[in-house]
Each structure stands twice: as structure tokens, then as C-alpha cells.
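Just the one chain here, the form predicted alone, laid out as C-alpha cells.
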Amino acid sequence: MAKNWTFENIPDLQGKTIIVTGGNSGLGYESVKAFALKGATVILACRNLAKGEKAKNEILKTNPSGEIQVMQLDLANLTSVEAFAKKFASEHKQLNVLLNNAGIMATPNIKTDDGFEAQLGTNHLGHFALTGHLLPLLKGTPQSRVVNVSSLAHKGGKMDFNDLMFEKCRKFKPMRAYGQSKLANLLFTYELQRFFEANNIDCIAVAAHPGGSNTRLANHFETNKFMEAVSKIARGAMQPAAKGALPQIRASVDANVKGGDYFGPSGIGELFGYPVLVKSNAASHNEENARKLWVVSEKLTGVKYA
């Protein structure tokens, strides 16, 4: 594989179709931007319409032959993920990636519009559905491919089959739900590519983290000016967004990539540099943990994979 892989080694994407969740900032945007560059159709998908439209446009100053589409899809609302899906698939013959990029860090003890907790909700169960949804254009596109979009703090997450949605515990810890859905993420890449594979699909399943990177996910650390002024102090010592977002887009559309693969940056801690494959932790290639995830995702979406 190409050493400091960056922007360029991107190939021509002319005739891909990509669907990029949270499109219209941080990782999402840089994302979006990378391919409409390199020529692919972009399904810029997220929860509010007006945001996308002005990250639409901003890419299409520097890129007015680009080919983004707006589409408006809350992975909060299991009614909003299906009735995006259905969309899409009557407008669109072909799915080649489907990069569940969108997500929510350390956010207060709030539920999503179906009950669950908003962080397992939106960055697993929203986007396990909205997977499942998309599996009959997936199947259809030969060579497709499903990119996870996990963290470094997955290493931090439990699995709690006994109270996934934190119910019973006496004490709200958002990193501690934080962690538990990034966890939820890779286990979900490793099953889903072990269904396609058991089903002979040709379509991979891929899984990248962006090590540090500059973006407002953590936004809900800023609950005073002090840990405004931190959290500040701490994005300004990040990699931009544009580096981070790299281990997703090669993931996406590096032609080297297997279905199961990591990648994330190539630096210390992997907070820091060029995407390359890295590994993750034991509890993330648990088959036992991953299969029950998998039941319990398919139950509480009503979304079921065949």
C-alpha cells in the first residue's frame, strides 16, 4: 500500500455513486469535497437541509463541475433513516460506498425520537438501519462497500447488554456511552462483513478513526467559558479536518482495501498522521458480543438483514 497516502492518491471516482452521512461539516464535509473532486456523484445526507445546501455550495466554489446531491436524513428517527433510504433507491440505480461518517460525542443523558440513548442511537442503531435499508442497492453494485466511521475511544467501551441505553445506572457518564457506541460501530463492521461473506455479496465492509482531529464534535464539553477556552486549546493542537477525514476516504476508495480492514493515522497514539491499517482492540473482535449486537440492533430498528 502507498506510503503518506493523501488526496492524491484518490482515484478517478467518475461514475461512483457515494452517500456520505453528516456531510455538511467536519470529517463529512472534507469527505463530500474529496470525491465530488474526483468526479463521483455525492449524496450529501444530513439532518438539516439549510446546513447542507451552504456546505454544498461553499464546495462548489472550488469545484463548480461537481455533482453533490442534498438529501435531508436525522439517524435520530428510524421514520427518517427508512424514508431516506426509500428516496435514494427511487432515484438512484447504484450505491458504490456508503460512508456512515455522522455522529455525537459526550452528549448530555438524552434520548433519540425512538427511545434510545442518543449516542448509541445515532452513531450505531441509526446507521445500522440505515445500512439495512440500503442493502438491496449495495448487493446490486458489484465491488461495494460499507465505511464505519469509529474512534480511538472505542478502546474505552463496554458492552452493557443488561442496560445499553444506561437506564439503571445510577450516574450518566456521557464518554462512557460515547465509547460503548464506537465500540458498537466496529463490532458491527466486523459482523456485517462476516454476513457478507457467509451470503457471497460483493460488497466489503471497512472501518477507519481520524485520530485527533479538529472538528465541533465535542462540542458539548463547552459547558462554561473555561472548558470553552480548553476545548479550544485542544482543537487548535489537532490535525485539521481535511487529514483527519483521510483514513475514511481511503477506506472508502482505496482499491487495496479488504473487507474488515482498519485504518486509521500513522503517528504516535495514531492521533496524528497519514491513514495506514492499524488494529483494534480484543473486545471489538469479540464474534460472541458481535452477534448479540447484532440481534438486539435488528429488534430494536425493526430493520432486518437478508
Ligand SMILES: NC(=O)c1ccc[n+]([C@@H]2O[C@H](COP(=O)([O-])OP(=O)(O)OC[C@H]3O[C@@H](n4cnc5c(N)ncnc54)[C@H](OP(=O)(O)O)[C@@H]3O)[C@@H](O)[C@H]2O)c1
Second form
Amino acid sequence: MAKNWTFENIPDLQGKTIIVTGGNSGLGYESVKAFALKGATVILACRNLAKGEKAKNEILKTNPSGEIQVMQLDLANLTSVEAFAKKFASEHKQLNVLLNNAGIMATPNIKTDDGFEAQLGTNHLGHFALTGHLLPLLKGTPQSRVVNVSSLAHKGGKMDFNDLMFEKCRKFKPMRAYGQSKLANLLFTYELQRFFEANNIDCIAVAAHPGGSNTRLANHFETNKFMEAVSKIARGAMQPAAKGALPQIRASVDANVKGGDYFGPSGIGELFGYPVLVKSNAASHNEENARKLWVVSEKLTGVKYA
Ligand SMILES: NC(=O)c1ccc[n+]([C@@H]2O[C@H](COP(=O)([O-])OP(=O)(O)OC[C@H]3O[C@@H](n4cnc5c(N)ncnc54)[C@H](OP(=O)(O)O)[C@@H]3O)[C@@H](O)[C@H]2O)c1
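Now the other one: the form predicted in complex with the ligand, given that the block above is the form predicted alone.
Below is the entire complex, every chain and molecule, led by the chain shown above.
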């Protein structure tokens, strides 16, 4: 076996069912493609069905026998999240991996349909609700997994439970809100793992980050021609999405992964390279904040974990 963990290390996934949120673009697209090539049934969850079908058809060009089902999911709308989970549960009997990949970065100060700050609402609360709705299927599938995609940006994040939505004392800054949402992804992962252990549930919670990967994530920075050019140059220096997706793919399917693991790229500053175990910061391991986030997330989404 080669020293680096690559596509070749992905086991045979026939008989496995995997959901990838944001599966139409960037890291999600590459994850769908890889899982389908290894024989999984993959649910490409996307907010825009036309984009999802286009992505699916692109993948099928190189893998005509790929089992890919496109399903509508808008994480910025709790009704859509619940409808997705209900439809999935009515059509599938198992869920081996839920890859919570979708995300937005550095948006202006806008709200989700339910009135949450957009980045916390989409990146964390939408996935919190989705995971909670899918819990019965995760519980019913032996050795299932939930994988949350965080970011190096979690290190700049701060949870302010008095002003999670930047409406009271905190000045809104796009990357400050992104950092908070990515820190929330990790707090949620570790608390979810404790929940699984405390309740003897045969499921693990794992996290991953892609370093710097060339995707459409930074499109909110591209507000004019100049910024577009700068962004294009920056993206050109990043690793390709197919490589950036390897940490979340490894977290999803490597048999040696343990609950609470966090994977990222091996290179300098974890910006690029092959997937290895990495460490998240102290704030992400703050159990008091993880508990608080869990309680407030249940309250805000109305989804109770039981
Ligand atoms: N690229 C990087 O360097 C980098 C670094 C650190 C972390 N990450 C994380 O990696 C994950 C994937 O991002 P990416 O880089 O692959 O970016 P991307 O190419 O922009 O893909 C993001 C995906 O999320 C989807 N999405 C956004 N809002 C959604 C919503 N409300 N409901 C459902 N889906 C929604 C997008 O759908 P549309 O196509 O419809 O917009 C798209 O499919 C994110 O969680 C991001 O925070 C990326």
C-alpha cells in the first residue's frame, strides 16, 4: 500500500449508502464522484436540482454505472431539511455515512429563511437539524458515521452565546461569522461523539478539513473584476478539489477511523497534502461550550436528539 492515503485506499463501497450535502460542487462533487466510483449508492443533496442533475451527468460520463440519486436539500430552510430527511427515510432503509459538507463562506450579513445568521444557520444549524432527523436511520445502520467538514478558519472563530447571530453586541464581519460556524462544526462533532457513546449508539462522529482547495467557496469575495482576478490567482495556488476532498473521504470510509478523529492535509500549515490525523484548537474541545451549543441548537431548530 502506498505511503500516502489516496483514492486507491478507498475500500469497496458496494452495499453502502452515503449522503453528501452540497454534492453538486467543489469538495462535495469530488466526494460523490469517488464514492460512486467505489460502488456506493450516493445521494447528491443540493439546493438546486438543475445543478445537481448537471453534476450527476458529468460524473456519469466517466462512470456510467454510478448509483447517484439527486435530492433537494436547502440547509438554510428547516422545512426543506425535514422534508429531505422524510423523503430519504421513505426511500432508503440504511444510512452508512452522512457527509455534512455543504457550506458558505464570508457572506454579507444575511439571514436564512428561519432568521438565523446565514453562515451559522447553513453550516451548523442546518446540518444539526439534518443529522437529528436522520438519527433513526443512523442508529439502525451498524457502524454508521457522521462526518462534519470544518476549516482552518475554526481557529479564528469564537462562540458568543449572548449574540450568536451578530444582532446585539458583536459587530458583524463576514470571516468572523464563518469562523464561528466552523468552530461550531467541531464542537458539534465532539459532542455528538459523546452522545453516541453515552447512548451506546453504533455510530461515530468524525470531522475533516480540506486545507486550501480550489473551489467556488470564495465567490462572495469576488465583488468586482479586480477581486475576481485576485481570487482566481489565489485559487490557482491552492490544491485541486479532488485532493482537498481526500480528508473528508478518508474520514467517511477508512476502516481505521475512530469517533472524534479529525483529518486534514499533511503539508505545511495543513494547507495542502494527503489526509492525516490533525488537531483542532482548544476552543473546539471546550465541553461546556459544546453542551451549550447543543442545547441552543435543539432550541433554535426544534430538533431534539433522542
Ligand atoms: N475550499 C476550501 O479551501 C475550504 C477550506 C476550508 C473548509 N471548506 C469547507 O468545505 C465545504 C465545501 O465547500 P467547497 O470548498 O466545496 O465550496 P463550494 O464549491 O462553494 O461548494 C459548497 C456547496 O455547498 C452548497 N450549499 C451552500 N449553501 C447551501 C444550502 N443552503 N443548502 C444546501 N447546500 C448549500 C453549494 O450549493 P450551490 O452550488 O447551490 O451554491 C455547494 O454545493 C464547506 O463546508 C467549506 O466550509 C472549504
